[in-house]
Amino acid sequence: MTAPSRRERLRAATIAEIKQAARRRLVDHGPAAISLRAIAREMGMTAPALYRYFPSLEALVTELVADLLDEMTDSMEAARDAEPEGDIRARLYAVTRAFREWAITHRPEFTLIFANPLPSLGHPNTRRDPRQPDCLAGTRYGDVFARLFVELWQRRPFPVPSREELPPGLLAQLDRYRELTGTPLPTGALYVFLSCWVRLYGMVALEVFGHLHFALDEIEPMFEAEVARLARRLHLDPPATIR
């Protein structure tokens, strides 16, 4: 493989610097503060000069989201891989806790990622080119949970609703999604997977956005209780407390 030229190295370094500046503005001032003009001023460039690197603000934010997704996924995979490969129970708990830990320690970044549907995981009719960086990052992130769930189902099947037990409107959508993704999960197991994800994501999002402080000063015990409840649903032993 040919080594990158000096010009290519300089371009890559400038792109990385632009994204770092965008992230600083996100963390310090929120998503609305990300603008090409403000970033150019911070870097000592003109706004038109930035268009040589990003054709639009949307393109910059899209690449930033991809980077943040990869960073979060890296932390989840590291937590998963710290557990024995055959211990699906420990690996699921590790990934679940790593997801929350990254979210609550990167609240502005979590907000940017999840304020809108991930392009790779959005409505089937609005999906973009899967080769785009944000799509690749979104798919990689989703696969961390999905592959563990499939592995659990294949090793230790748990109770799932029959097709007759699912509302027709929901059943049709699940069948469509199952066909689209090619998942080996039966429709009932896919429903359980999505249901577990809704509960997990909902709990973490409520904590990140500060919507549980009306009742709770410390959120972690509630989170652990919800994880234990999900574990029982999947016929797994409750997780050991991390404290």
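The structure presented is a predicted model; accordingly, all values stated were derived computationally and were not measured. Residue numbers count along the first chain shown, from 1. Take the two forms, superpose them, and find the largest set of C-alpha atoms that agree within 1.5 Å; that set is the rigid core. Compared with the form predicted in complex with the DNA:
To complete the pair, please output the form predicted in complex with the DNA; the form predicted on its own was given just before.
Keep in mind that what follows is only the chain, not its partners or any molecules around it.
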């Protein structure tokens, strides 16, 4: 646990600068512009030097994705913590809106994270290694939603499907997930959680990918309407303030 040496500090700074340059290229020139040569050029270096810091372009992108997920999670947590601790309703709204806000103000980054858009990520839809940093970061942002959801359930339980109402195949999987995570939520609430996540993701992804522009050009009112419907489903209105 000694203080980092001068070498280590310089190295960390260089790594940060590389990822910064990569992100700048992503934002300014699209995902295809993330290239070692271009990054090195921006930094006044040559491309092979970057191999001292990352074993490959793909590894660099993977770390960048993890950083972006962390940043998104941070902004969601900040929005949550700006609301009083007892006001779960306000906190859920805040986190939900922060998710969309980050997505639409960071479209290239969101696309990189959620739609495997980079050639260097190789053939999509191959099983990922859960020990990879981007997968770990992936669980973090999910937990922000999950923890609030659990809190809401414990303080103001809402109606959820009974075990009998869930199809057996789904019930078994959700039970397994329940054991795996040790969540206090009943299985039916897990289903509701996933269902809400599907709608939130669908809404934001469709907006970012531009697949709602055939009908709407300003998506926010539709988003707010959907969030309000989600809130009603969770019996979140009227305000669920406690204490």
